[in-house]
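Just one chain follows, in the form predicted on its own, and it is written as structure tokens.
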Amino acid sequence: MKPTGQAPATVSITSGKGGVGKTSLAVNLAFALADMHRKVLLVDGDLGLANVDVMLRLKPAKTIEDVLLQGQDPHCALTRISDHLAVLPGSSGVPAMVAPGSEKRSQLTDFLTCVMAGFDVVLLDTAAGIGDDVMWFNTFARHTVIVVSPEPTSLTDAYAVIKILAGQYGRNDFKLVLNFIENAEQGRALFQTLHQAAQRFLNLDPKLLGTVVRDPKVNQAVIAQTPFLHNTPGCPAAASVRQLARAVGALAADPAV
């Protein structure tokens, strides 16, 4: 893959809790951006319980584990999906990868910087929660996207992620994606609740990047291990993700954003 001439836009896809559809969203967003002819690298940043490969029925020959623990060539860990999309698989069930120390994180920085050259957009699908590895991926990325569902625990945990990244890591630019939304009214209320809390208690102004509607086709695609964007391209969730992809594409197009 030839270099594009500028550094890629790095975007973390993160959440305070599991079960909000974060990885499914990251996978389908990657496909939507690739359909827009963006060169996309999807990184499975869940270093202990990776599942992007499971969602796509991939059988990667190499993973992040092989590079960090065995010193193998970083480029050999990339799994090519198409001319415009590659996946960097994570590891699963490897205790040494669950909480890598500073030396491994330094290696990971060099590794990612090496393999992402030539891509337009790098999506980092982090683990859920506030673990050190989650925080690391969020600070490595230029743009932090937090996925929130209507569940009250999702809201409180998303707020916790924002609070920690702002208070301990100096981040102040957060973008929200609302997932599993029933209607526009629910979406507005959800965003206003989190936005008001961040503004009042943290003096922050998170932005709404996009909303994805609740759609039974999403779970069907997860079970079938295929992106709903291609499995059922006419479904409402697919339309939502395409719109979200345009918003992410705008981040990549404008280095000042």
Second form
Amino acid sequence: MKPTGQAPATVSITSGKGGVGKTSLAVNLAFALADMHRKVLLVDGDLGLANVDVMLRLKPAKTIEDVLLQGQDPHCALTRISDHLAVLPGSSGVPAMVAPGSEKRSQLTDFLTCVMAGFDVVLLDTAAGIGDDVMWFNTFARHTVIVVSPEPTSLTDAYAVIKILAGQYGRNDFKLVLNFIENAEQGRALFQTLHQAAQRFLNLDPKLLGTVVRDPKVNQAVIAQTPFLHNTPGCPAAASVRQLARAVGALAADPAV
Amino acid sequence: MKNTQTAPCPLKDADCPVQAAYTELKAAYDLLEAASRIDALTGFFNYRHLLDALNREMERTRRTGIATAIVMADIDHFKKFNDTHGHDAGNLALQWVARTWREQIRSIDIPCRFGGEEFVIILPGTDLPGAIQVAERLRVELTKAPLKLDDASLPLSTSLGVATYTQKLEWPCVEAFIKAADQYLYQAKENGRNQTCYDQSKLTPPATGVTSEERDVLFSL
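Go ahead and give the structure of the form predicted together with the partner chain, now that the form predicted on its own is out.
Expanding to the full complex; the earlier chain stays at the top.
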């Protein structure tokens, strides 16, 4: 285990559109990083309808809500999964958490800053959409990962998120993860299309961080409420995620970023 | 709710003349206190109440960050209306505007007569887009409701200026806030009357949506 003196790398995972496999990807990526002996904190940033706990069949004793709305100790909200992995579960079905006001957001900053000390990588899985809470997590994180699938709706929404984060929040560093990709040609075309639009209209140069192949094992694992990385470690999607984890690990290792 | 209760006679005298006089004075005072805040002609609040209420709403914005809006309105060509139809008709027109508009605003809004044929309506907790919608509704509804006067139907229109006080704390005081709305009202008059003016630059530009040129590239996949 590497020394944990420096601040953790914060990575938000967002997509605009829902149903592009964002949460499943975040969960498996967290396990892959933990397998690499990185200390990982996975934060469920969907404050209204949390899903990370469901993906992992967790019954969390405490959630982000207990800290922000009930005034509980921030550290008690962490659910330890293993030596290297902890989850900060969100609240499910709590409308009060959907649009946290400015005061709640400043509490959230203090809260996350407090609990993430000692971790190497903090993955922030955001809700779908472009709400204030989604934008908050994306601007809180140092790195923004945009998950995009080959569907035109996903592509357009991913572009819209990039445009808002660049235009209204001054972000200019985006990393793309292509999900549900059938073959190399499809992945290349998807990346080039999004890159071309971002370059031409927004003067941005989004980087390709990784590609995850379409794999029926992913959906089976979601239904089994187990990460496919452990459920079927030999499946193609697991290999994709392990490769992606090395790229994310490199972000955390580089002290310049 | 006004507290109209009076204290009982300390000597417990059921027929106390001091107590009777006191009760009478208290009732008169309450009446005057309320009247001192109401414009007798239109029933709207008066200038004095406008300043007090707007001060309170600006303080609320400072504490909560929630915007306060004001709509300032002036009846178009009112001097000519008075010259043509007489001052009694002018007063009826002011009353008619107030009556028409009262139905268009929320119970939390604070309608005030600023003076002459000018009105200021305070819209608590309202941002600029919301206030523009209210102003436009007031303008349109009045044009649809001409003043009926002795078989004649006299059309009325207004020019309106909208200003907001947000967490950016744009205005140092009530007077500056009102003056900002007045300047947009002036602009509405200059632009030909019967319209609403406001600070266009304060509206979020709709440029963040995905444009058709951007779609062309994205849909090329």
